[in-house]
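To begin, one chain is listed below as structure tokens, in the form predicted on its own.
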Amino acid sequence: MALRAAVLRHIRLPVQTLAATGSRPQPQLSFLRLFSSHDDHLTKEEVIDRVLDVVKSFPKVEPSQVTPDVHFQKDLGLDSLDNVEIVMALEEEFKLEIPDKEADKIDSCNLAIEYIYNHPMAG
């Protein structure tokens, strides 16, 4: 009994009230909000503009050679540095971040569209 004392000054708990005539308690509303990252995912296109947009608005780049297909270094003679400041650009228009291993791999326009399509979180 002091146990159960001492658990119930610890604990709040709501409490159904009956109402004067004696009636069962009325059931109280409660809300549930239910998030999905799918429900506002970005379509391909999207991603397709904004990732080209970030590709062309990087300083060393001539915005008329940047296409879907693009390589950074081969096409657009982008050094490995150039390339990280690209990521980072990314990560920053798509409020996402990635992983080390994951920006090495992304040397083209068309990875970097592919990741960020396929990510969960990108906004």
The other form holds:
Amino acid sequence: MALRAAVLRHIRLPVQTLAATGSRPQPQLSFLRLFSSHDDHLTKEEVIDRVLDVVKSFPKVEPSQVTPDVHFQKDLGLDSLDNVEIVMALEEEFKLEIPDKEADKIDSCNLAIEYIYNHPMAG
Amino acid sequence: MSGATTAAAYLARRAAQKERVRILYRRALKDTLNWAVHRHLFYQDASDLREKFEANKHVEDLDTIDKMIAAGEATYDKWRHPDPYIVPWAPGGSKFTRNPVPPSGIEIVYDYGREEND
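Right, the form predicted on its own is done; let's see the coordinates for the form predicted together with its partner chain.
Shown next: the complete complex, the earlier chain at its head.
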């Protein structure tokens, strides 16, 4: 999964020069273009990077303290309402709709990353 | 009615109230975003909403808290947006069940009308 994403990012398509006599060009498929959105999941590093960016840009948080396993209320000293705001910001970032009961349980960066990574529709 | 006398029952009731408050804040914030689409307006309204929640933060009496939560939920119901933004693939969104998974056992044969004696 990560390999394919890395390949799609850095691929160079070789230029085909056709002979003038009309010899049949051999189509070389250097990569596979997938137009389906069902296989296009985020990689874990992308999820971690985006989640940390969202948390760092929260005004009540010091960016230097944010690590992938930080707890919002214990380590960052946030309120439970701040927790709600961070979860809402994550929903907006990844275009998700998290049910209320699930959103209440997301307390730390770990849980947020796990939930988003395992969500099939995480954008 | 003496309410919650044991410590565990008191804590359980407080925890339930805190969860109700969190869910109410979450819904009110989403509703605010539905009404105030432009971000600068949304930030102001979100700050006002937060102030209202913070003002009642130090109430200790369980029954008062219950009444306040009920009043907050009534206000939320009154102000609910008639056409909220829902993420397209979620229930209520525009893409929900738009392309359901085809039932298993169905297969499209791409033979373009080819007949067997070709």
